[in-house]
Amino acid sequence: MLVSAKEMLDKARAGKYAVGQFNINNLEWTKAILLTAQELNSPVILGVSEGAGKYMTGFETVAAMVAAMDKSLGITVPVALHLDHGSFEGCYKCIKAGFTSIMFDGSHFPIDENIAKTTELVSAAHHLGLSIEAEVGAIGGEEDGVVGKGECADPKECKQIADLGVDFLAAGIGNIHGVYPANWEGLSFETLAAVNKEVGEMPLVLHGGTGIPDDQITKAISLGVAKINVNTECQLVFAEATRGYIEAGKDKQGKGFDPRKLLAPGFEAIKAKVKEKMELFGSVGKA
């Protein structure tokens, strides 16, 4: 059931759990995540970066695939189709394509420009019933060519953006995209607590969910995080399962080279990883 992410995240914030955003890259990813959400009776957010959208031939293709799959699989749990780290132009493309939620990442702009662009997009999204996420502070690492140093957000700037009417807010708290380095210092809970105090009951978003220790995830949820993004971990387990299948020579047995068989181990690995994360986040049974 395709919906905006607002209601599911407001419920998560009030209920002290988080909804997972799992990024999709193709049909296997999407099917695995939707089926797992349905089996666990969990709300879910399908994240699409601009790079992944381009890879899948465009946002219209992605929206059509998700809508058709949602219907054909008989999905009844709440599902949001969400643009991840969107540009100003990308947000409008996704609004037009039929996404139910967008993220405008204006964190690399001066705060006044971030405010101006976010204000316009809040109006455009809410006019059509879409939810919108904004960002303050940088998420470390690299995603789709955008490199962030991981600067912690200014809580006062977070309040300025929150007051524009966004539905949920990503604040940099030392989190990064990709695999965390051995010398990573951990999340800045001091920053998170200060941001939470400034924005009140607004759901907060934790990007870079791959590799954050479980105890830090739990603490972040207790401090207002209601949406946690996972991408790299699904990519890693998919690659590992596919490698194991090929190294075992199963692709040379019978019709093991058939892509439906070749990709099946990776598909199951994604399902297992999503299940693990939904249980950790506390969203199981919350649809």
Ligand code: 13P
Second form
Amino acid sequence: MLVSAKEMLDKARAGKYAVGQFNINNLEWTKAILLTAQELNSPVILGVSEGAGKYMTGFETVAAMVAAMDKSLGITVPVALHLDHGSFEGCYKCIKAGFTSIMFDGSHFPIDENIAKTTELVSAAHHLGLSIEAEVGAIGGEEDGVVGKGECADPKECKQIADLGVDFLAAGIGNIHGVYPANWEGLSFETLAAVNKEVGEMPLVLHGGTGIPDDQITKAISLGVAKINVNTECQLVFAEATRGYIEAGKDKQGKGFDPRKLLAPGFEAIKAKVKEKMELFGSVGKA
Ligand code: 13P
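Now show me the form predicted in complex with this ligand, since the one above was the form predicted on its own.
Below: every chain and molecule of the assembly, starting with the one above.
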């Protein structure tokens, strides 16, 4: 059931668990995530970066595929189709294409410009019933060409952006996209606690979910995080499972080269990873 992400995240925040945002890249990814959410009776958010949207031939294709698959698979749990790290123009494209949620990443603009652009997009999104996420303090690392320095958010700026009426807020707390370097210092719970205090009941978003130790995830949820984004980890297990299949020579046995067979181990690996994360985040049975 395609819905905005507002209600599921308000419920998660109040119930002290988090809903996973899993980024999609193609049909297999989408199907694996939707089926796992349904099996576990968990709400879920499908994240689409601008790069992945382009790869799938555009946001209209993505919206059409997700809507049709949601229907064909008989998915009854709440599913939000969410633009990840959207540009100002990208947000408008997704609103038009039929997404149910958008993220405007204005973190690289001066705060006044971030405020002006976020304000306009809040009104455009809410007018059509979409939820909207904003960002303060850039998430470190690189994701599909979006590069961030990884600075911690200023809690007062978070309050300013939260007051614009966004539905959930991503605040940089030392988190990084991709695999964490060995010398990573961990999440800044001092920053998270200060942001949480400023923004009241606003669900907070933790980007860069790949590789964050379980105890830090649990602590982040206790401090207001209600949405956790995972992308790289699904890519890594997909690649590993696919490599295992080919290295075992299975593509050369019978019709093992059939893409439905070739991609099956990766598909199952994504399902297992999504299940593991939903259990950790506490969203199982919360649909
Ligand atoms: P990872 O790729 O580190 O899991 O981050 C995902 C993310 O934050 C998407 O916005």
